[in-house]
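This document opens with one chain alone, in structure tokens, the form predicted on its own.
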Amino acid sequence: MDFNLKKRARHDVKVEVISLEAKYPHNVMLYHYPPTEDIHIDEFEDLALERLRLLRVFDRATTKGLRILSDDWKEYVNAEMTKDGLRGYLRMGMASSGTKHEADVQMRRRDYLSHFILRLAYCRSEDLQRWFVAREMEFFKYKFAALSTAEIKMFLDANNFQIHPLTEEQKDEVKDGLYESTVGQSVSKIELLEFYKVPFTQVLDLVRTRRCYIKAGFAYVNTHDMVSIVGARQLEEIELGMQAAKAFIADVEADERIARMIKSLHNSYTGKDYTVCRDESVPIESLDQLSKTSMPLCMRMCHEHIRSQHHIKHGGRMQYGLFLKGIGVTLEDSIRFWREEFTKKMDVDKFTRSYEYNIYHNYGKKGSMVNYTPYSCLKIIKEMAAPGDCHGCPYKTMDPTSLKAKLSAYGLSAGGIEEVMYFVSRNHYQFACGKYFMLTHNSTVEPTINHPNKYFEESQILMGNRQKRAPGPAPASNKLRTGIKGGANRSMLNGDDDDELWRIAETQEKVYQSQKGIAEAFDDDLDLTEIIE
């Protein structure tokens, strides 16, 4: 018998290695195949908010009015995406110079998988997917625009366009109409551009606006507006990729870090972290003073209420305290300014007992030793205050009347206050606040603003008394518990700053209703810590 092992045929499995710049071959791609590297969930979280950052500049432009890829609109989306540090998406709408770059090839990476990760969080409702895909389509504009006429070939031809340009003959053929319906091109500059034959149900928006030449049911498009083409081939392509995303996002969602993001994504706020200020220091003693020159329309009221009041329900307290956090007050500061406010209608250790821990948990020293962010203007807005509540935005719950005589009794003209509520008028209650700062600190520039404490900083540089500072990485106590990491806190993904704190409430409440007994446990003074008594 023969033992000898016979040796068996080998046979080599070779794994292709694609490199970054054959997955992302140009800057304008269509998002048509899913990419299917593994990333980390830091990474995840970071490239989320930085597209959500990205879609929130042309969103502006669009509340603004700018038309879109007009001088203005590009001089202002340029402008917002710098002061963002958006630049890498910055340099995809300009012109290329030729030269690669691997911090170029490393963008489109960061551009195509941040498209489908917010796919998955706005694929839920017919409202996000609206706002996704028109935002989306802005920014495939914006880069399909800085083709040059070349590259626009190269996109057609990667992508299967079964578009040719017109050869000299074809052109001569039409060039009377063709000279006709290019608007704003002279006669020389229309004979070197080249135009496509294309279907007329293809550049309906073209048609529509008479800016195209139009023959026997076929559109002639010149280059500059192939964008119209490949726009419609792209918006089905996000549309459809849209609805192939609800269809598996409940499988996505198993995975509870995942999915607490993508749920609160398009209400996270993703500005500069003010939870600590770390360079100036405001002393109480000069708040109503502040509170005239520098404060926003919310904290005014809510430090007016407390002067005349003394006294604030929860909702408030949270809002002005931590707003009064991320300016320069100090613990010691804030501690003594609520007691003064808050004994002349009550006593000392009433106030100890009830109000002094939240304070303290508000600064991270009781509790969860998380040291919480100031409300922006997203949560702002979405509070829900009762009627003899004093926080939430003004702009959104006040009626026209009582903001208009509020506006006015703060010093702005008529013509100032019918400014304002023009952006009342229409939801715009961010542009509103903008235009107030404006009117209010006789500014020439319009800034954007997203949090109060920007405001507050805003109007401090402006009047002399803060240096502008680059902003800084997020501390990593505010980092987000669930083990995503990268740049946002607890406030920005989850809006429950004082989840803790409500827990504690809830517990003394049983506690002090077993004990005063049901009648007193509806009293003013009773929600969250103030029922401890």
Second form
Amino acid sequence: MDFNLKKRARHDVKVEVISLEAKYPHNVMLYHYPPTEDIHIDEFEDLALERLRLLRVFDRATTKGLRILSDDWKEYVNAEMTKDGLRGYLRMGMASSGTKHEADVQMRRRDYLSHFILRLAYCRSEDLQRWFVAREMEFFKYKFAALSTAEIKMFLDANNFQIHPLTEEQKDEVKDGLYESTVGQSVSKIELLEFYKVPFTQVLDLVRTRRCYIKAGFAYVNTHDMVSIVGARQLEEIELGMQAAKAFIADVEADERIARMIKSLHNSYTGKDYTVCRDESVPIESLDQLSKTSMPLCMRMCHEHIRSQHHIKHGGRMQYGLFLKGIGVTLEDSIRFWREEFTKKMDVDKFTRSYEYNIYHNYGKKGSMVNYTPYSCLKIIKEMAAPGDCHGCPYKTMDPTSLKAKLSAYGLSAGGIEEVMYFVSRNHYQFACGKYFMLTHNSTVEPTINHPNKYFEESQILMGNRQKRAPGPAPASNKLRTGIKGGANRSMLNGDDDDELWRIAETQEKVYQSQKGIAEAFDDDLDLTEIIE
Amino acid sequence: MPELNTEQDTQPQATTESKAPAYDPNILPDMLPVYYRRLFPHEPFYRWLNYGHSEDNIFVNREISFTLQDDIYIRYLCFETQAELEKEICTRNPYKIDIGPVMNIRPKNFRTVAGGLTPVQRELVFDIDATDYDDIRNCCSGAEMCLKCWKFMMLAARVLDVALREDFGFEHMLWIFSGRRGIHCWVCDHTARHLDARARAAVAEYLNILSYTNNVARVQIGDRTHHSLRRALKIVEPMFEEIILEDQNLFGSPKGVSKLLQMVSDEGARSDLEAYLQKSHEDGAHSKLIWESFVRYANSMRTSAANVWSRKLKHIVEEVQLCLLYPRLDINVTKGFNHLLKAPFCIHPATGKVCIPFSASAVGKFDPTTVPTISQLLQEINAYDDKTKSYMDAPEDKSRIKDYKKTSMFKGVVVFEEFLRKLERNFKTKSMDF
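Since the one above is the form predicted on its own, can you give the form predicted together with its partner chain too?
In what comes next, the whole complex appears, and the chain from above leads the way.
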């Protein structure tokens, strides 16, 4: 299916054959001309998600407080990119070896197109736009920093930058200033480097941080800091582009397929897959303790609900059960945990009949054999909790008074509660959760919480119980899901997907169960029936 | 500008004639009409804001605000001509006049124009307030300001003025004593007026080297000393002993010593230093002794082996000096495109003093304690009138001598005129270029 981005009637079919290499001659290009080629909707989504993962890498680097382009920053970004399967983008940030591969050129195309796709998704509000522009600029600097002097020259020529290096005499006149005030370069290096003289307004980031020599309104910038000059232009380019995108966003959204995707894009979860826990197993005996130290509020409340009520409704079982799987509770332990609690209220027979199956199911051992993914924050926040339910995101579902009481009971100071409530009152539930994390862990860095399992993992790492995971291959379960949904990535796009999976699974179940004639399976509280409604 | 210095030195005779009457805020409303009618320099004030009419609407789209008696605040005023501005000032007699940005439209139409007001240009402004030095002022606090306090302002003006000139190439700085406890600087160059918000923030941060962690101000010089900091040090260093050690005797109490210690960012080094100082001095030893010990200790530590003193604390002595004497800017005033700032030649309602321009090059001779109050000024014109009455039996307006020239406000107006002369010369050469 062809997909025409601009929705503009194009009567003449372009018969131009431009090689990709001519179209995308450089790794670093100012995103100036919007792409006009037709692309398949699948690729559209694919590109968008890939870039989103890319930008989130930079987001995490920033949240960690690493200074952009510092060695730590580069190391972190490179490691995260490898982990997230963004090797193509990673290569763009490496000094080029000179030989051109077809793959590199293809990557440039992906880079170029995906940038423009995300403009559509991020021109929708000031906040989104600010986030997007900041991340894009980080990526731009990342790429630009890898260019050689020759490549920089090519880039400057290609983009009509009218700046010329100082002559030896000119440089000599200001050399004391250059020695004194060029940050990040040794004196011997400064002698060799080329310097450019530009109005200070073109390199505001260097001015702000006092990283260059500045005299009579002109900044003296060396090749390594050139990125500031070029970046200013790129920034302008993107900001203007975003305004333009805003102007025709209504047209684009007339296509429902795209509208749905770009609206949910920013909030979609592209984080780590916790379907299969690769850490050592967590014994259920430690759950009481862990719920106090390392579980986010949503899970801690589920846990306490089970311990006190010896029962939890379907939504809670799904949310908490999958979470437990994600932190490393084995199938056997899981069954034992639920059985011990539930049988305080019912006989073992009823438990086995009505609930045990569901646990096997969650672990991918029964029915459709799908290994279910633990819920992300996004999905949990979307859950509509009914009275008697204890799942969902407590920051969203609880009324402020009882939430405050809860936080206070969990040992937060009045000041701490205020800080958490500040975010709650602005509907930033994940920030609230992050704040709660900081307060309960005496941590100075605020983690970005987008998954309860991430919360747990961060907590364990902080307490020294777990090592940070070395970058490894993507979990094998992805393949499993790929087989079913035709793309693990895409299935993360909207949180309803798990429900869709359920429906598929459930149809198969019904057939299976009716054949077996296990009528009693459908009693008052069977999970599958609830989903149908 | 040497010719200006001499003028500042010659005190107008008026001040010595009679003892200045004390300022009484209660009769300010009675005095303001006379002040605005006879003394406020309406003509140069207008010439300033009109910038030689170098750009369209530069005067008429300027937002002016008045604060009237009882804190009645009127924003979005604008005026078509000098006469209109003068008339409004003289009929409303504002307690305070504030100057905002030049807008895209007449500010008074802000309600009727779709899209509202957008600032188009505005001077780059700086605001330095003595209260920001409270933690290192032992002479005064809060709104008070004595000659010792003024030295902080003096250094701030010198450091900032030269940075704006040399680094950014600005020429037209108008320095104002705000009438009580602070100073303002208006940078009026064309480029400065047209900087966007991002550029203003960058300039503000470039010039603001103090960072605060847990309310402790610190300066970090880094590996090499940036030329702007080196230059600031050259200005600040010679005054350090006089201001910090003598005038303020800042380290002369245990509390003061702990202030010095807090500026050492490394915890281990800090406690070593603390032990050393405690061992060498009794509580309440004079600042000079403490400082000498501190410098000696830092230097000796640095030469011994590679340690924190030779790395992170390599520049600690300079850092402390800058930390105490480098201008403490209110950078939000500088960053804001929309920020209103009090106009020169207002009367400060609390002190009655004129908000008066001074010359940065002669800032050392400026004395805020002798800046005339409105009461003093009115007495001065009366005295002048009395003296000349005997041989002036002509109609009232026969004397072409401007009233402010008869008073101790004269100096300030001269500084302002001088500033304007240079500013306007700039427009003349500019217009001849084209």
